[in-house]
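Shown here is one chain on its own, the form predicted on its own, set out as structure tokens.
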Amino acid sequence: MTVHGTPAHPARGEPRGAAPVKPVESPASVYAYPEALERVWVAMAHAKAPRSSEGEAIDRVAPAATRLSELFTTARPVAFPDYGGDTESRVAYGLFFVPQTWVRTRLALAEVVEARGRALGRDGVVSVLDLGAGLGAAGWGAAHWLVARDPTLRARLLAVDRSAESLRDFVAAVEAVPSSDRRLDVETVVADLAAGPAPAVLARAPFHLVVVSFALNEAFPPPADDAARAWLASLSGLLADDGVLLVVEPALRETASRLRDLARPLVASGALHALAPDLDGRVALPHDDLRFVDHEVRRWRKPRSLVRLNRTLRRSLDELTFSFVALSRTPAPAFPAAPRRVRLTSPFARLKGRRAFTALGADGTRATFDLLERTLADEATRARVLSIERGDHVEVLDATPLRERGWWRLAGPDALRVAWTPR
């Protein structure tokens, strides 16, 4: 593993409700968060309060984590402050947000690689660009997963952020985690992503994967939609022919809807193609019912330090929520017309005498499917069906249209087959 700093002009899964604390052991799991990386942020918290126990040191970070959480959700100012310049904020971010970002990015990337069959890399090397990297969780998590899946692959990661302090801590974390792979080369560039690609970025293009995680709305807050869309379009020039632009944003209605509104005309013009979450290569219009927002909700396994920190914050963290689009200059192959493939856009909801979910199909149409509750009498069958999550791909093998527009009745549990779910 090698680490380089490249200064530029500084410019700016588990059962629902469970609280698992043991990390997944296989690095190839989408949900795996390295315990060695968790220890880095715990050690940083402990260094600020050396006379406290580790648990007490984590608790002391709670006020800073609360401020950041409110900044990213309820506050959402027009111009985001440079929170990366504050040491306490970086430690709080490392403990509270890095694990979430690490897994969110891998979940989105897994759909591109596994469900859409997009192979990333060439000649044994995958090049990754993380724009607005902060502490590097998105790009590092993605690169770590790609090399863990393929032992013959090597990753080159270029992390760009306006905060030199955040990038410095990122590099220190990479150096402190030997298990993060000797097959990972890291470079950093201090630059404001809103100003356009820095020369050091252009010099290293093209990239197999460009990641923008929770940074688009910070760099281009509303109402700067034209600037945001032009910037997204410009990133296509940084992509290899089969490269992927992965943009991850919060699951808030305004951020999730805006992301899709920004991407839709780029895809409609043919400048880019959608690989995910839409299955037909386009970006669908919103659901007629405004209660349904196109975003992800995934159960996951929280690291111990996050469980401890959340004892004070009391945030709902049993599920990861986010929105994303994955775009490319080249389209993915179309899914076969039969069996009918759909992607869940809601969980199974309990209705009177039935269970129902909304879905977006590979033909671009939205539909609602229901299943009579009495067909789930067998506990094993019930557990299997109700374990299907929002975002999973399923094949509908037998369904009948109902009188309600867009509603279909599944013949039974066996009429639904899981085609893809992240592992």
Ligand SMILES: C[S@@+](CC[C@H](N)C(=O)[O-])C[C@H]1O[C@@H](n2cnc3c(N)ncnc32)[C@H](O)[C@@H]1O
Contents of the next structure:
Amino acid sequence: MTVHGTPAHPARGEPRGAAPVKPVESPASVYAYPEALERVWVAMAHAKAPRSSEGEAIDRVAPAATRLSELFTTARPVAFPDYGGDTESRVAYGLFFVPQTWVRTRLALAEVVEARGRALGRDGVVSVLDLGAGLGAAGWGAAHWLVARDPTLRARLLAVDRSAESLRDFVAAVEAVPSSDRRLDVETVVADLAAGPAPAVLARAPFHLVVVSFALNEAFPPPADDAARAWLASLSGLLADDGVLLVVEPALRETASRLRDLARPLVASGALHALAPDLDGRVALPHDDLRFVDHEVRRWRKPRSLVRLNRTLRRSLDELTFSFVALSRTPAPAFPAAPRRVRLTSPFARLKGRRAFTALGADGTRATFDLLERTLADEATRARVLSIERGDHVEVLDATPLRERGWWRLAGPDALRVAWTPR
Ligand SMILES: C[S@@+](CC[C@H](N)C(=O)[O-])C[C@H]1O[C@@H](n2cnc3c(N)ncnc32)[C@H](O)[C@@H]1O
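Since we've got the form predicted on its own here, give me the form predicted together with this ligand too.
Next comes the full complex, and the chain you just saw is listed first.
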């Protein structure tokens, strides 16, 4: 019997997790996507089809969104075209991908900041570098979250991309969303990532946060693994002492496993430490069962314009799927050995008469934990336990090893305590 993560292939659709969508209570929620930003992309779509209603204008973006989506999943050319130069593609990116990037980046960053206790910024300023920024959603989403949770902080964001048009639309979007970003200064640089750090980047270094979102596999596509790894290693030179390099990639098997394969030797050599997703400072080897690739799946609240666009596209968007590593030159403090802390690498899946999840522990080992279904008779307990998602950190307070190697039986629902979950 196996219980594992779903195979990393979102294009085929992920089974729905049992976990409910969390409420978005404040701008400091990782899930908060500003309505004013959503309006920017809707207005761009409408400007292209002024005689249509807004909804129809959004529908007209569907073919361009489909083309981009296929480019990123099934097509994956050896050299990506400069789609940022095409207005329709940018509008499609803004409506379809920007909200996803925004929330994904914040989810990954929140784990570093909250679960690993890494404070970012100094003297009231956090400097962020977004490489392959496109419309800026990753660096901006990260900076927006950091300043939203600390009213004394200002963010300075430098966005680099080869597409001047994308960066121009990014700056226009920032200017159109003033209320949320009074404490954000933005600069942009048009440059090729493969050509080494641009002078403007070197001039602004060091950075507290360097974000590379869905850009590594485009700027350094396979088989250029040595170049990709050397580039990642070089980015550590741009980091402030406690700075974080956050690399987010699609959840596709080829991108998710490649990211971990690229990062693992950098960490094993001691040049960098992993702050997340692994809890022990390293990047674990793949599952024994090679059908399963470590990746993230999170329920989220989709913006209305994305729901509308997806009426035509019919993609599986109830969950955000991605993979990531967060690296730093300085390690995070180790988690105490007790209580045993693990991070879910699968959903809390239903098996016959029980529920089970796989996890990677703070001791670096993989394990499977199950819970008898009959212990979940109480509705409130059941809701609490089944709201635990892949990627959450839990403390295992009472579990007994089963005969099958690596399997543990939880004594009951109270044997499991959520230690960190994004909010
Ligand atoms: C899939 S988009 C990601 C945009 C944004 N980071 C996000 O996550 O939404 C990839 C971006 O990388 C940029 N890019 C690809 N190769 C590049 C290169 N060699 N130099 C600079 N930018 C590059 C593209 O122009 C595009 O904006």
